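The data below hold one chain only, encoded as structure tokens and taken in the form predicted on its own.
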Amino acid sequence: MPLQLWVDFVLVWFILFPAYAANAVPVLVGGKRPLDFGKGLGKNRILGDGKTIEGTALGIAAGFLVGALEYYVMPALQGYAAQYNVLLPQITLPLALAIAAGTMCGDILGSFFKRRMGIERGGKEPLLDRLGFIIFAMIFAYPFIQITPAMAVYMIAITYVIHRAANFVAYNAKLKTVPW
């Protein structure tokens, strides 16, 4: 059992890296064209200016590229794991795309719900801000790879800590207007 927990922990990073790339790139590149085209729903915007066509497209592309890189490194890891009679699941290109798309969908859906709750762009909502993107990355990845309960716990715990730290760094680097 301890070996399986270790394998799960290693595999978690193969899911997290594309998700983190997809989640970070939109902050770095920004964009000018909002996904909601400036439209409102009720008294609030559908998504707001923070969700752009450019950021979403480049986020998915970045997540996919990181996953594609993992796809090409995986055979070497498979060979290493085989020495210990461990079989790692195969990272595939459709899985990489699913993780990246799931990440962006989770982030966009989080913005949608924040606007419905009357929370403006940059407003704080810890669950949606820190975990929504990774939960959707897991949901989109699930048809391609079995995510165990231990893997889900690892991903949520790791993401909570890393997301908080990354946002603090991005805020201090003037890439974000709020530290969350």
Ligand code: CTP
Given for the second form:
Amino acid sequence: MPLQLWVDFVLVWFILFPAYAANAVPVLVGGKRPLDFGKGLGKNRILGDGKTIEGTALGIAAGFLVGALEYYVMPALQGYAAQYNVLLPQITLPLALAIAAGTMCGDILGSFFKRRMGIERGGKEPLLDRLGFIIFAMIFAYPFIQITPAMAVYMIAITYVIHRAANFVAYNAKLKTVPW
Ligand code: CTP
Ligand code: MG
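Can you return the structure of this protein in the form predicted in complex with the named molecule rather than the form predicted on its own?
Following is the full complex, with the preceding chain placed first.
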């Protein structure tokens, strides 16, 4: 395997960790006040009770915090990688915020489209549920870090597998009422 593909594989985790934190924390903390203020659009709610102000705010904060931690440790990793002539990009604070915000936007847009398709809150829409958030995290991150096609493929594949596993665990731990 060419070195660059390994570097890409390591690098994607620096985007994935903040995105996963932003995606998971709302499920853990929940929330009360719905982001759509209970309002409807057509026959259904705009977003539904599964998207709350508290969950969204804490999700963005958690994602940013993880990204900020990476911003701290990255220079040491860059120094290590430089010994092998590998150039690692710096994780910046705007990138951390972009990943966190992108993740929440993807999650919210996913619910928006689910409601428009007539799928009720908690209903299953595999692609939007599993990949919507990471695709938006990538789109938001794009101006701040170079994302190669290999990195995009890694992120989608890793997220698909981890999301299925994590939701299975969350369901069995009774954090979620459905296994998706
Ligand atoms: N959650 C939240 N705010 C968010 C995202 C999630 O409060 N922005 C919490 C809600 O309690 C939600 C739970 O995390 O029920 C699970 O998240 P998710 O699976 O995204 O929501 P669903 O309830 O499945 O609703 P939807 O069908 O809209 O995805
Ligand atoms: Mg769901």
